[in-house]
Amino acid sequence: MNKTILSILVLASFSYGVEPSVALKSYMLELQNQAKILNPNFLNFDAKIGKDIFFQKQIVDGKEISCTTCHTKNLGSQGLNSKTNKIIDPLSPSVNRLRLTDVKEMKKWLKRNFNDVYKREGTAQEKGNVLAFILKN
């Protein structure tokens, strides 16, 4: 599939509540290219699957956690880091316009948070699904 068609598919997939930043669009294209390499049948990210990942509970150090442990179930609300007790700004770009605007930050926090909750780095498809979910909120 050529890059133009892939770009159109990604941009068409953003039928969410908030227009994604240029940085997010670029990162989502990167993730989509990676996902397509690993799974030639991959078509697009799915916000519902992203929600399932975000809410999925794991046992880590004897405690049940998920992404909601720190980020809350309401992405428009402030969260609280369960280890450091630092306040986390809302994840939802509709509430926090600076959210999902810096690719370096997105990569850093997705890697760190997947490792904290799942004890592994997320796949490109998982990261894209979670970003699609966050963007939808």
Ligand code: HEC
The other form holds:
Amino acid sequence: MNKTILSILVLASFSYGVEPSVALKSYMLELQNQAKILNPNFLNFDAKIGKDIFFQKQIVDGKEISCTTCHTKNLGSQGLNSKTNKIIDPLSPSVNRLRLTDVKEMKKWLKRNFNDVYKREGTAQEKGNVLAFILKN
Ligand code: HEC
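Provide the structure of the form predicted in complex with the ligand, given the form predicted on its own shown above.
After this comes the whole thing, all chains and molecules, with the earlier chain placed first.
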């Protein structure tokens, strides 16, 4: 089977909360190809692992922080940026149709937000897992 067809089948096997945007599908394919380079046994992203990444608390500069600190535990709710005190629109694409529709935006914020919480950029597999989780919620 050629690689593209395989990738499409792998993506199609997700059960999404909402239909993923074209931008998200192409970004997930990119992440999937990167993940396979690092882990040849990689098959699919896992929303459950993504959920753990989203909820896991870290201590940064003596303070507890997780993705939920700014985005809350309910992805359908508005969040609050703990650094700037600005309101953040809900992250869930089922509530906010603009979510996960722009590759540049997703790359920029995942990189920045992984650094905020995990003090590193995050791997392709971690980013794909977390996007799969957000998409389902
Ligand atoms: C310090 C606050 C803060 C933390 C912690 C945080 N985020 Fe964010 N996040 C933001 C802000 C601010 C934006 C950009 C504003 C917006 O999109 O409404 C954003 C945007 C995003 C986006 C872009 C959504 C899109 O539609 O393109 C994703 C994905 C995201 N965050 C995931 C995460 C993940 C995963 C974590 C944990 C690793 C995390 N965030 C932790 C503040 C935060």
